[in-house]
Structure formats: C-alpha cells, structure tokens
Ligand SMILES: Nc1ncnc2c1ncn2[C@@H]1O[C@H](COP(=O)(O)OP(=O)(O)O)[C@@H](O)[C@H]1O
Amino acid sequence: MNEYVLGVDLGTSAVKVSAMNRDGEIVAQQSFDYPLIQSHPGYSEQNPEDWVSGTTVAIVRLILDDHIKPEEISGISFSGQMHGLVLLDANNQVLRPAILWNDTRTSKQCREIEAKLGSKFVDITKNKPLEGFTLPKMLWVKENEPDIWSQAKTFLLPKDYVRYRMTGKLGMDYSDATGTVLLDVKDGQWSQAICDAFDIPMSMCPPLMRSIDSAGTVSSSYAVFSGLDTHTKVFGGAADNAAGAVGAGILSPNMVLSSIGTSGVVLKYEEDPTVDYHGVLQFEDHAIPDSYYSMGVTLAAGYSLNWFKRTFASDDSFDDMVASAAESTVGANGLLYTPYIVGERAPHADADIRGSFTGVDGTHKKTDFVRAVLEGIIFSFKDIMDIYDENDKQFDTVVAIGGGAKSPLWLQIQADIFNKKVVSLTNEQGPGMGAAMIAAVGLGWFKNFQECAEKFVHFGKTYLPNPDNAKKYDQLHQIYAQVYDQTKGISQQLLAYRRENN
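Can you show the structure of this one chain in the form predicted alone?
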C-alpha cells in the first residue's frame, strides 16, 4: 500500500496542501485562495473559518481529483502564518476576525509594553515588542473591544486553530509560541511575569507542544467533513519560517535562509539559546527539538516588486519585467530603492517609515527602476546579515527560496550583494515541504530531520559572487544604509498628512 504525509502550508493569501511519499516526492498538490479583510489603513484581518474551509477543500480535491486514498494518508502537519491572533470563547467559538501578522494598528500597545517592562521584556522573550507580534494585538482588543475581551478564554495562532478543528484538541507548538512574545524562551514556558504585568489570565495560554509531537488523530466529525480517515495522525507543526527553514535544509549554523515572499526573511539556525541580539533580530524556538533560529524580516520584499508591477508595469509579464533588469547595470545607474512601503521590521522596527527611490535622474529608464527594486530588497537583507557579522556569527552558504530563487539574475544579485555562495533548491516547496517533513519525522519514518532532509531536500545550482560586482555593491550598500535616517522624519510628516486628509 502507498503511504503519504500531508503538509498543510497555511499562508496569508492561500492554503496549499501537498501529499508526499516516503521518498520525498510530491505526489499531488492542491491549493485554495481566501481573502484579506482590510477595513482601515494598517488593518489586516481574516476569517478563521476561511482557513478551515480552504484547507478542507484542498484535502477533498486530493482525495477526489488526485485519487489519494484516505487510508493511505498516515500523517498531517502544518506550516502557519505567524503571530495572527485568534480569540476563542468558553465554547471554543471564534469571537472576532483574526488580526494578522501584517496588521500595524498596535504601535500604542508596543510602547505600553516597553514602558512597563523595558529591557526585562527582551530578557524574557528574546524579542522587542513589535506591531506584528501577538501580545500587542491582545492588548489592543483588551483596550478597544472590552466586550470581546471579556468573553475570551483561549487564544490560538492560525495553524493551531485549523489543527484544533481537525482534532478537537487545543495546543501551540514552541516555534509559534515564541512569536507571540508571551513565552519565556529560556524556561520554555508561558511567562507568568508578562501575563501578570498586563492582566492576562495564564489560562488563556494553550498547552505547549513540540513541532513533531502528536496532537491526536483526525476527529470523527472532521473525517465526515473532509473525507479523511480517523486513523490519520496529526502533528504540532511549526511557524512558517521554522517550517520553511526545515524544508530548505537549514539544519546547521553555517547556513542562512534568504526567503522572498510577500515579506522577506533572513533566517539563521542557532544552537545557543543565550545568544543576544538585543531584540533587533527575532529569536525563536525551532521546529527541530532543542534548537533555535534567529531571523530578521523585511515587511515588503516580494510585495515591493508586486506593487511596482501593478503600478508601473501592468502590461509586462512578471518574468519579463524581472529579466529586464539585466538591461540596467550594477547599482541601477545610480538609483536606490528602500522597500519600506508598509513600514519596516528589521533592523529598523518602524511602522511609520515609508519607501523611496533616491537618485532619480532624467536619464533613468524603467529597467533601472526594476533593477533598483530587486537590489533594494536584497540590500535590506544585507542589513540583517551585517548583524550576524557584528556578532561573529559566521556562515558561508545562503539558501535562496521564494521569488528571489526563480530568477537567475536575482540569484546572482544576491550572491554579489551578500558576497557569499548562494544556492537554490531543485524541489523548492518552502514551508509546505517543512510541514510534510515534520509529519514524516513525527511518524518515525526518519530518526531526525537531518536524515529526512537527505530524502526530501535537493540543492540545485550554486551562484558564486563576482568580486568586482561585490566590491561595487559594498560601496552602494554603505550609501543605502544612510537613507533610513535621512528620510525617517519626512516619512512621519507625510504619513501624518495622509492620515489627516484621507
């Protein structure tokens, strides 16, 4: 009999479910889109029921259209968009739309956390309070929707809610729990000190589990809903960045992940839980037991390119637009782009900063602007990698996934700007691959993730830095690094004007 695991990749715009066999081959794959709710500037929400419905439709299609037999599905696990707040009442019913990771309404609450706990907060959580994290969202609901807050008995993150609907059991894995900034990372427990400081009942915090831990089996009610078999085991799963790192083979300290999706992520495997980046980088529990990872996020990486295409190149295909950057030069003929069009997270935690093109000249062409966007996104990643250099965290290989790994030109730009070897994957599936690997290890198909990666993860072409280009990019990055300070005040004034007049 064939035997499969399902990797559920619950993203911001869609869910993708992959069926994989013991050889790490994708046998079938289905996806389902769902909408965002953006009722006010800076707000970003979703209906959790859309995640459940979308996941279920994708599974039903695997069974009906791809002829995956329910009894052949041995395990399921998850990758989930991080930080999104799902509030449940005493009957585990959803109280309001989920507030997502890219919602920026909580600046006031972040300042309140800093004022009350100061450096103690970073000592406990290894992170600064940022608008994207879950705790500030909880405080926003507490302050602005007291009727909702008074009914709230439990909170979950997106994938945890979908898993609850599959199994009937509440829980959260450590990699997602660290992203709530309610976890004491050193002790591996919910922080009593933080809950007490903000009058959050400890009972609201769900049980903790490892990513590879069993969360039960498919419930009889969900089996009827989805067509799955009740023997199928369900595992904890991981935050999307942790799952993406697993799926990209980031399993040792010499490797760094460069991921370009809607946002961009630079992620490094960490063995030492005492490393201190002073909250500038996020520090999280990994999907790999007793391991960690650090990461910095650029909020508008792929989103910058999508915005540019939608606004200035709508008639071009995406591939043709990106390829046209080859007609420009290293440094885009003296044009710089800062990708702060929805604010920024690392290394500048600033919800009010906005993007810019600097050095615009009457001789610049559209191809220069395209190249400036490609380079600007990678310059923002270089900002994050410089923090590793400053802390003597050596690495020699960058694994590129997402949109930045689909273009040979953009891969070479990464190698030249990072001045590091860059490799892509031949079977890239990102977080969905990691989710499937979590289920495979949880089932005991492999003794650990390293053994699993030998079957599931396959590296492709290597891109080496061009020394001349690397030298030019080093000079340009030093100029790029000055733009934030030069434009911060102007961005704040323009944003204030827009809020007053819109």
Contents of the next structure:
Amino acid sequence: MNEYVLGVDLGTSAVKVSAMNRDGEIVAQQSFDYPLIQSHPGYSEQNPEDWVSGTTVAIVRLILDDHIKPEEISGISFSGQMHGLVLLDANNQVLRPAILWNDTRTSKQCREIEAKLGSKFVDITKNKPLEGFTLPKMLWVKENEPDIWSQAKTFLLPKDYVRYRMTGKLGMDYSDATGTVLLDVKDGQWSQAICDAFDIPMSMCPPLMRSIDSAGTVSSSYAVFSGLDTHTKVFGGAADNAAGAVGAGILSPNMVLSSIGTSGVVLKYEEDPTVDYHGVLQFEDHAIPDSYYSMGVTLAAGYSLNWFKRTFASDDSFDDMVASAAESTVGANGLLYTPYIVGERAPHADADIRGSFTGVDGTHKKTDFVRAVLEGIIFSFKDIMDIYDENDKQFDTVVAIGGGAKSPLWLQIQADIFNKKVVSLTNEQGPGMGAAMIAAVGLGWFKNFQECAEKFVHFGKTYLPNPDNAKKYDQLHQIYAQVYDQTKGISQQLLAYRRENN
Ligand SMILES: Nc1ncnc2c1ncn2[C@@H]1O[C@H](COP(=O)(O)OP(=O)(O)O)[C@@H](O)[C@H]1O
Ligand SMILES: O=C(CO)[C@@H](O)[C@H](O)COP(=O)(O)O
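Got the form predicted alone; any chance of the form predicted together with the named molecule too?
Expanding to the full complex; the earlier chain stays at the top.
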C-alpha cells in the first residue's frame, strides 16, 4: 500500500495542498484561491470559513481527481500565514473576520504597548510590537469592538483554526505562537506579565505544542465533510516562514531563505537564542525543536506585482508580464520603485509610508515599470541582507522560494542584487513541502528534519551573480536606500487624501 503525507500551505492568496510519498516525491497538488477583504486603507481581513472550505475542496480534489486513497494518507500538517487573529466564542464559533498579518490599523495599540512595557516587551517576546502582530490586533478589538471582545474566549492563528476544524482540538505551535508576541520565548510559556499588563485572560491562550506533536486524528465529522479517513494523524504544523525554511532545507546558519509570496521574507536559521537584532528583525521559535530563526519582512513583495498587474497589465499573463522585464535594463533605465504600498515592516517599521516610482521619464515603457517593481522588491530584501552583514553573519547561499521563484529572470535579479549564489528548488512550494516534512517527521518516518531533508528537498537551478550587474546594482541600491527618508514626510502629508472606502 502507498503511504502519503499532506502538506497544507495556508497562504494569503490561496491554500495549496501537496501529497508527498515516503520518497519525498510530490505525487499531486491542488490549490484553491480566496479573497482579501480590504474595506479601508490599511485593513486586511479574511473569512476563516474560506480557509476551511478552500482546504477541504483541495483535499476532495486530491481524493477524487488525483485518486489519492484516504486510507493511504497517514498524516497531515500545516504551514500557515502568520499573526492573523481568529477570535472564538465559548462555543468555538468565529466572532468576526480574521485580522491579517498585513493589516496595519493598530499603530495606536503598538504605541500603547511600548509606553506600558518598553524594553521589557522586547526582552520577553524578542520582538518589537509591530502592527502586523497578534497582540496589537487583540487590543484593537478590545478597544473598538467591546461587544465582540466580551464574547471572546479563545484566540487562534489561521492554520490553528483549520486544524481545529479537522480535529476538534484547540492548540497552537511555538513557531506561530512567537508571532503573537504573547509568548515568553525564553520560558516557552504564554507570558503572564504581558497578559496582566493588557488585561487579557490567560485562559484565552490555547494549549502550546511543538510543530511535530500530534494534535489528534481527523474527527468523524470532518471525515464526512472531506472524504478523509479518521485514522489520519494531524500534526501541529508551523508558521509559514518556519515551514518554508524547513522545506527549503535551511537547516544550518550558512544558508539564508528568500521568499516571495504575498509578503517577502529574508530569513536566517539561528542557533543562538541570545542573538539580538534589537527588534529590527523578527526573532521566532523554529519548527525544528530547540532552534530559532530571524527574519525581515517586506509587506508587499508579490503583492506589489499583483497590484501592478491588476492595475496596469490586466490583459497580460503573469509569466509574460514578468518576462517582459528582460526588454528593460539593469536599473530599469533609471526608474526606481519602493514597495511600501501597504506600509512597511523591515527595516523601516512604518505603517504610514507609501510606495513610489522615482525617476519617471517620458521615454519609459511598461517594461521599465515591470522591471522597476521586480528590482525594488529585491532592493528591499537587500536592506535585510545588509543587517546580517552589519552583524557579521556569514552565509554563502540564498535559497529562493514562493510564487516569485517561478521566474528565472527574477531569480537572476536576486543573485545580481544580493551578489550571492541563489538556488531554486525543483518545486517552488517550500512552505507546503515543509508542512509535509513536519508530518513525515511527526509520524516517525525520519529521525529528524536533516534526515527528512535528504529525501524531500531537491535543489534546482543555481543562479550566479553577474559581476557587471552586481556592481551596477550595488550603486543603485545606495540610491534606493535614500528614498525611504526622502518620501517619509511626503507620505505623511498624503495620509489625509487616501481613499477611505475601496
Ligand atoms: N509566474 C510568476 N512569476 C513571478 N512571480 C509570480 C508568478 N506567478 C505568481 N507570482 C507571484 O507569486 C506571489 C504568490 O506567491 P505564493 O507563494 O503563492 O503566495 P502566498 O503564500 O502569499 O499565497 C504572487 O503575489 C505573485 O506576485
Ligand atoms: O507576516 C508575515 C511574517 O511575519 C508574513 O510572512 C505572513 O506569514 C504571510 O505570508 P505569505 O502569505 O506572504 O506567505
């Protein structure tokens, strides 16, 4: 009999479910898109029911269209978009749409956290209070929707809600729990000090588990709903970036991950829990027991490209639009783009900054604009790489994942801007692969992630930097790096004119 694990990658644009066999081969993949609800500038929500329906449809298609037999699915695990607040009432019913990681309405609550706990907050959580994190979202609901807050009995993150619907059991794994900024990272417990400071009942925090821990089996009601079998074991899973790092084989400090999904992430495996980036970079528990990672997040990476396509190139296919950037030049014929179109997280934690095209010239063509968008996103990644350089962190390989890694041109631009070797995977779906690997290790198919990676992780093409391009990009990045400071005041002045309702 065949044996499979399912990796559920609950992204922001879609859920992708991959079925993998014991040899680490992807035997089938299905995905299902769902919308973002953006009712005001800075707001970003999703309906948790869409995640459950999307995941279920993808699983049903694996069973019916790809002929994966339910009894052959031994385990399921997850990679989840991080930080999104799901509030449940006493009957575990969802109280309001989930407030997502890229929702920046919570600046006031972040300032309140800083004022109340100051550096103690960073000491406990290893992170600064930023708009995207879960605690500020809870405080926003408490202040602005007291009726909802008074009914709230539990909070979960996106993938935890889907796991709850599959198993009937509440829980959260450590890698995602760090991103709530309610976890005492050193103690590995929910922080009593933070809950007390903001009057959040400890009972709202779900039980903690490791990524590879069993969360039970598929419940009989979900088995009827999805066609799955009740013997299938369900494992904790991880934050998408932790899962992505596992799926990309980032298992040692000499490798860095570059992920272009809706967000963009530069991530480094960290062995030393005392490393201190002063909250400029995020610091999180890993999916791998007793290890950590740091990362810097560009809020609108793939989202920038989607916005550009939707607004200016809706008739082009994604592949054609991205490939057309080859008709432009290094530096897009003097056009620079900053990807701050929903605010930014790192290295500039600023919810009010907005994006810009600088240097627009009467000779510029659409291809120059596409190129500038691709380059601007990678310049923002280079800002994070520079922080690692400043902290004397050595690494020689960048592994690229996410939807953006589908484009060979964009991968070469990454190699040229980073001036480092960039390696792709044979399948760009690192987070889904990582989720499947968590189930495989949880089931005991492998002794540890290292052993599992040897079977599951397959590197594809290597992109080496072109020295001439790398030199030009180094100069261009220095120009790019000035745009934030020079447009900060202008963005503030334009705040009052932003569209109120979409
Ligand atoms: N052919 C392509 N070439 C380059 N980038 C692409 C292509 N297709 C999609 N993308 C980018 O990939 C992003 C989606 O990546 P994905 O990893 O699936 O995101 P998420 O996990 O956030 O749902 C899109 O926002 C888009 O900008
Ligand atoms: O906020 C973060 C990490 O802190 C994001 O990386 C989210 O986890 C969403 O990821 P994608 O949907 O872009 O994969």
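Residue numbers count along the first chain shown, from 1. Here the rigid core means the biggest group of C-alpha atoms that line up within 1.5 Å when the two forms are laid on top of each other. The model shown is predicted, which means the values in this text are computed figures rather than measured ones.
A displacement of 2 angstroms or greater separates the C-alpha positions of residue 410 between these two forms, with the rigid core held in common. With the core held fixed between these two forms, residue 164 has its Cα displaced by under 2 Å. After superposition on the rigid core, displacement of the C-alpha of residue 444 between these two forms stays below 2 Å.
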